[in-house]
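Shown next as structure tokens: one chain only, the form predicted on its own.
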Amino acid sequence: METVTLTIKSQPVLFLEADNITPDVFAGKSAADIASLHAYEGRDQITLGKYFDVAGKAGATAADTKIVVKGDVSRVKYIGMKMSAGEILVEKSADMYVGGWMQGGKLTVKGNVDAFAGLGMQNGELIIEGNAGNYLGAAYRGDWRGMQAGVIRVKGNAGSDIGTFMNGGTIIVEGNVDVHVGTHAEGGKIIVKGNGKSKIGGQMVEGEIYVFGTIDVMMPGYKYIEDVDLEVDGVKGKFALYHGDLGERHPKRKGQIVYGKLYQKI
């Protein structure tokens, strides 16, 4: 696998969309070249090269192209965006749009990401070793396609609305969630190993959501129905089942309605 360097020279005043860095565009090009892909500051388009340091060379595939992001890139949006292959490591923190619409490889971030991390996911894994923003693994506003597949892990806190129509995937949380967790979902898995706070899995058709520790306040759409003894992400132990939102219209399969499962660690 040949790795092409990045280094940021200066922070943008503006903030920069850079959605070139990936494996995707930068296969078969050089350093020269790389530099010379557009970006937008604002509404001016500029290069890559104005903003960073490129260094080595690309493979001659996505899968063969590894990018190390070297810096504070918490001013640049879009890393990563659609990639379907290779792997990319940000060294330090960036900003909004981390791996959106990801379809394949693996995206590495050192530090924290803004909103919109891992946004209408199809496949890949996303890696977030710092605290991730609002919207992660969500779907775009005013779309109802979120993460369709694919694993995002945070190590650090999440905020609000994570998993909005969520379709498939695995999201997990080893710190804590701010509301409005798994809004919409109709299938995938997140899993959240601090506290929640409220609206978790409101209005969620099908899916799973596990909380570790506690929830400031259940949806009233959620019905107690069993303790059952589970091994979640390495973890055994006991689990409350709840089934919900009980408000929604559910599909049924086999004649049983499908419902949406909110487990509560005990």
Contents of the next structure:
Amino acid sequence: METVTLTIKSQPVLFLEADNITPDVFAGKSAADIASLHAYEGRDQITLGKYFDVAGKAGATAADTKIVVKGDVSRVKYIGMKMSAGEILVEKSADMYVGGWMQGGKLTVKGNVDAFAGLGMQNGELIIEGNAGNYLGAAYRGDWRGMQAGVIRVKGNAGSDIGTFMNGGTIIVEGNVDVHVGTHAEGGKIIVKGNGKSKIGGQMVEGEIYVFGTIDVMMPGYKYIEDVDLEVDGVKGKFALYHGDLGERHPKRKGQIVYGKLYQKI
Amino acid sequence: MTKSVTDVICPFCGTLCDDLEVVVSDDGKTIVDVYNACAIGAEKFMHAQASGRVTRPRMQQPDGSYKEVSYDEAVEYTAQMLAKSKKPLMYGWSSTSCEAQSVGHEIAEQVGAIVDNTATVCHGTTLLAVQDVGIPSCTLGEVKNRADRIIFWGCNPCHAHPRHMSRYSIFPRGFFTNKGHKNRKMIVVDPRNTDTAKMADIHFQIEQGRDYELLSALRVALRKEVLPDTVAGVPKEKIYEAAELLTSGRFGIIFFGMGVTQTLSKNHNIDEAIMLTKDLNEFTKFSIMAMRGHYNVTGSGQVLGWQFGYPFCVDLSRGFARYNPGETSSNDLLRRGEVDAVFVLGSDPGAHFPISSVKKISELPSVAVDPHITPTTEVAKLHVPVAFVGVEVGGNCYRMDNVPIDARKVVDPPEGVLTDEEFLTRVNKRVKELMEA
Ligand code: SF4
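Next block: the form predicted in complex with its partner chain, after the form predicted on its own:
Below, the chain from earlier opens the complete complex, with every other chain and molecule after it.
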């Protein structure tokens, strides 16, 4: 695997839209080719070389390419957008849309990310070692397909509206989350190892939500079913199972109504 | 001798009353009296006449004082500012005509601006919900003639839309509602005991920020599922009763306002309210409508919608329209430092935005176009006074139910004062020259 290192030279005045920072676009390119790829600052089209020093070279394919992003890129959007293979390592914090519509490969951010990370994610692995913003693994505005498959792991906390319209894949938040978890979900699994607030599983049709900590206010459409023993992300324990959202439509499978499942650790 | 202008529309709130009568002096220059309008509507007409009105553009000087400049200089400054900027914000558009909005959008397209309207701090969340789940709506005429179950959720028409209840929703005798308010059941959901709430048959005084739960509970009740003992502070018996009352009507309508669009859950509240409306259509006919504030904020959404495909927060910086409130919304852009110039027309963000955003406006090159002196014109580098739309110049406007109504001109603007459309047209021409150079 070949490695390309991008080091930010100066901070953009406005924000940088850098949807070309992906193994797919870099594949087969030299450092000079990569430096001449375009990015946008407002309506100005600029080159990546204006803000980044580029070292190393890319592999022949996306799968053979690793990108290391050094320096503070908290004013850079769209890192890893639509990447299908290979690896990206962001050493500090990044802005919005990290791993948006990602299709494969592995993307790690050591710092924090702003909103819309893993938006409409189709596959792959997204790891945020700091905190994530709102709309993690959610759907783009108006789309009914949030996260489809793959794994998102956040070691810190996450914001509101995570997993909106989710229908596959797994989101694990090791810290706490803000309001609205898995709203409109039709599948997938969300694990919150810290505390939840309220509006958890609202309008959920199908899917699973696990909350290890507290829930401030439960949605009225959740009905207690039973206690179950489970192992969730390496943690064994007893969980109270609720079915819901009873205010929402639910499909029938093999003569049985399928509900969303909310598990709270006891 | 005075003369009377009839069928005048009121350019104040989204009710867009179209039955006003305005008495003007013989020379057609001054307004003497306004009939049929509510107090705030009449005030809008009288205010246009107030003495001490600014009639020439004013440029802020380094010491904070103002210098009068010509319209030519104002056009030049505005065009230069927009053409030099990499990502200007063009905000407002809710208190002007659709014709002016359209010219503004042409400028925005040329300079790669972000166009946003007052929905961003008001019913933008409604627009998000509509995009997610659609909306079963109707016109105010249908409400007047048919509705017998009226819900006001998080809104207070007594004060914000004073003639809404008398013209459309509660009191008028319509074709199938010939006993007026006696035909109707009125439900108000509001944590405060407002004047509207005092008139209601049922008032749910819910806990703040629990609208989403109560809406969800009503859907649970319609499905005859079990509820917890209380939801949002309301006992479950009352919720089952309300569900019964709603399904027993012939035609119901949910009107909702900022008490539910801008509180916790925002777009999700409206999403859930729309889904409740859809569920109610399994039992009877039900509709839902946003109580839009500014008289032509609906029009701004319409014009943006047909030109770019999105009703607010439209980002044209990359030459095609993108949209993602949370990123391309005015307050987020200002808070994060994503724009480098601000143009405001037909709104007063100085009074309605958080102070941190207003501070950002004051630090950037900025132009405010407004007939009045407002908190926004006070922080902007350039203030361009214009004629009052709906009083001194006509133009197309959209009522809250998306019905277009043409506003009428009643009196002349003060000598030499341009209209929004005239000013924008001149800026547009100059921007074109600058961008082509
Ligand atoms: S209700 Fe609204 S539109 Fe009607 S007169 Fe009053 S302010 Fe004007």
